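Only one chain is shown below, in structure tokens, and it's the form predicted alone.
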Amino acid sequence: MAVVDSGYGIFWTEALNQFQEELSEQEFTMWFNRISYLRSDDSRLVVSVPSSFYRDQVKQRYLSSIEEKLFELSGNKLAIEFEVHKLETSAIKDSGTNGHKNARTKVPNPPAEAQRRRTKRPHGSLNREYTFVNFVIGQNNSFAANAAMAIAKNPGTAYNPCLIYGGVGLGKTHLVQAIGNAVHKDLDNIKVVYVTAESFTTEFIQAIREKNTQRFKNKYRYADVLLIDDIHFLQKKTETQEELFHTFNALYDANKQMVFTCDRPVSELRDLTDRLRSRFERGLNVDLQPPSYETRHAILNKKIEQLTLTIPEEAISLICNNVTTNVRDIEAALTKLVAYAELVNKNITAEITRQQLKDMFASPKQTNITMDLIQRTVADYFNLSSQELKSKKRTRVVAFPRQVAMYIARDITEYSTTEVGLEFGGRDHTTVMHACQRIDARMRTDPTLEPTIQYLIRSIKDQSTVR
């Protein structure tokens, strides 16, 4: 009885095409050139390998990645089975469509001009919209953007490692992925690995659980460009920090490029080992600031152009004057405005903009209020330093202003009690709750306290609002 093949060979070929682009030429040639597709059914795919050693090495290094890629391509979970067959030279030459066209010494390379014209597939882990072309450069981000472009042109030669830090929605992820997209597109045989710190941690835990840490190490320690987003997530994760430390050393010694992002300067990260902190600080550290009015205007115009919209200048100015925090909030404002106009079938006007975005315009977070600004303003008022507010001192001279600052932080920002506590010397959230309760109770008995706090709030807002 003849065996009916389910036809998954086409997915195997496509999987190998993708591995060929993701891995270095040496790595791909070593571990994939001598694997051939044999047959498949609804639950498994069988390939041939030249030896038991070869089989065991491929299974240890790549089995999970192969299964994941085939699942993405075919939509079915296929178990990979290996059969050991000693391949003759003629078998490799005559493999035809049953195998992958990967025997590079057997197939003539296309002319150089044809290779240049060939368009690479987008990188599987990167957002293809995150490019340098789509990144609006302004005074607040020009240093970081130019450093990122320099890294993309010559990874591993300068600015290594690079740490890009800044608040939410300022473009950290866009820049780090733009580096990856540019390298993947423009440079051949470069393995780009992008991952968030959270995913890095999850993969590491899974590798330990499955007793397969070697595959995890191979994925990251053999990267040519390693991009890790949001390293502040690594705080308190000691074992993951240890693994990243060794990965860092391996890549650094091999002159491989590393780029990290963080929501604050690395010096402000708590529960991070000193030796890993020193590695992050070893290279170039650049920050992203909230965009200026001119940059916000350019960003908004670019988004409007991409959406082929017509919005009057007065409405654009309203948004740029009132949404001052970050790019993400600008995009959210535009999305809400466009959705309203489409649903009610009206043209966007300045009046509609004012009505529909009034809550966003009035939001405290649109005034760029930072914890540092609150601490400095309160400390100056009480003739103290910001460091004293963060210190362990419990004298009345320091404790009362600290409670006032905590109360104001909770009142006019979206910081949680835990986040406020961390900004005041790593205090527990219950300390912040107690401080707020004390100030609230005292305002009911001390008629001079509420005017003082309102004065401080106005002063903070006046300093933070950008018009």
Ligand code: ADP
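Each form is matched to the other, and the largest set of C-alpha atoms that superpose within 1.5 Å is called the rigid core. Positions refer to the first chain, counted from 1. If you're wondering where the values come from, they're calculated on a predicted model, not measured in any experiment. What changes on going to the form predicted in complex with the ligand:
The Cα position of E72 differs by 2 Å or more between the two forms after fitting on the rigid core.
After superposition on the rigid core, displacement of the C-alpha of Y381 between the two forms amounts to 2 Å or more.
In a rigid-core overlay of the protein, R279 has its C-alpha displaced by under 2 Å between the two forms.
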The other form holds:
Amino acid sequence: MAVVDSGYGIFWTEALNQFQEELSEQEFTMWFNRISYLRSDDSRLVVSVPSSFYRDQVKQRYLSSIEEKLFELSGNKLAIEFEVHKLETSAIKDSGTNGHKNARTKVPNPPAEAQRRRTKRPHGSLNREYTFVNFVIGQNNSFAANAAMAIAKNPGTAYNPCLIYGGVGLGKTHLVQAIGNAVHKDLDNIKVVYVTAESFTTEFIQAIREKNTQRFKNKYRYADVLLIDDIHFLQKKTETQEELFHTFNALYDANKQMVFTCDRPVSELRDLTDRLRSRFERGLNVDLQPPSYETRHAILNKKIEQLTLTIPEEAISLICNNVTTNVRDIEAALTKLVAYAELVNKNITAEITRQQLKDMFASPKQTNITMDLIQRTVADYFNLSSQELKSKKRTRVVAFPRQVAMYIARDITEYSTTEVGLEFGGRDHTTVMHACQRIDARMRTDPTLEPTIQYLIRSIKDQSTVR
Ligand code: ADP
Ligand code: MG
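Can you switch from the form predicted alone and show the form predicted in complex with the ligand instead?
Everything in the complex follows now, all chains and molecules, and the chain you saw is the first one.
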């Protein structure tokens, strides 16, 4: 059938079925037989009615229950819009004699459809700025960006599922939403659902509390493209993991595209059921690295261009030389500078940049990295306590994180192996040496380990900078 929509037509049909059961036959025939479904996007559902009188009556009597029912069924708050299409007499007769089935399968007029294409609304839960055009590709992210673009062209075919991982501010959310925006804009009949793992969890808990998991299931299991951001949030959330496992299987079997993001490689997630872990590891796993000087420069230039600003090259390179952590920090530096320049009504110069951003530029040497901070950060990351890191336990769950912490301590502080050993429950300096060798060796065979360690080091430095 030629009806074009974003997948909500089925919910409309189901809503009608329910009304038919709930209302008397006369009432149903009177008010629902002549409404027909036209189209929908992620925020609204459009139906046609034969007159404005009819529209006003239906609105007054049923609008809130229609909205409620659709919310129940689809899990989405859809606004209902009515278009008045005067039906030809024969059409009215048809729907009158054949029951409501005819009315609801009416195909929209071609002109209305053409207009819809031209004015397709932005997706309700995606940031419009997060597009591929706005994403600067550098060596640090080209693999992930190319995979994302391939997915957006042909969702559900080549890289399914796909998991994008990397530290904070490196563009995970931007990329995953760029897939959503591209699919939503370019492809018809495709329902894109974007959600953070945190909202997914909250919605699931709420659905259980309200004893209404059907709505929740409908929202996710009818997705054509499901994008879940920050899945590290699911650690320890056993029931939500279970639900996602089933969602995953349903979508996977139906060849629907899934893309996840995570702040670390999946192998480093703790308290995740093995079966869900193995699902995440299926398909393609790609990482985002911190940008090089050239990429930072290109990104900053792009942001400046978008804001139609002129900033002297000297100021730009000052920022790129000093803000090295991630893209979010580069944006924050620019925002601060622009706000200042506007406030005092001056052009941005290298001098103003130096002055205004001196805190952000604070030399990374001026830090206060303690052994305690290293232990806390590493323990946290692996979902352990600092005590466990210092304990005598030698199970792999503890031993590996302990080796990582020792390695980092040797790498970024001046502590000797003897001192590090003492801080880890009075261990011998040879144990520390051994730990560092093990990590070194493992980094050569496991490409995910170095990014993890870099991430931890950045996180430790971030927390310790004296500002
Ligand atoms: P993450 O989700 O990994 O923490 P985000 O996707 O939120 O990071 O990115 C942080 C900010 O940096 C966003 O405003 C995003 O648009 C921007 N950004 C990240 N990477 C790039 C890039 N390669 N090109 C342009 N902007 C980027
Ligand atoms: Mg993010």
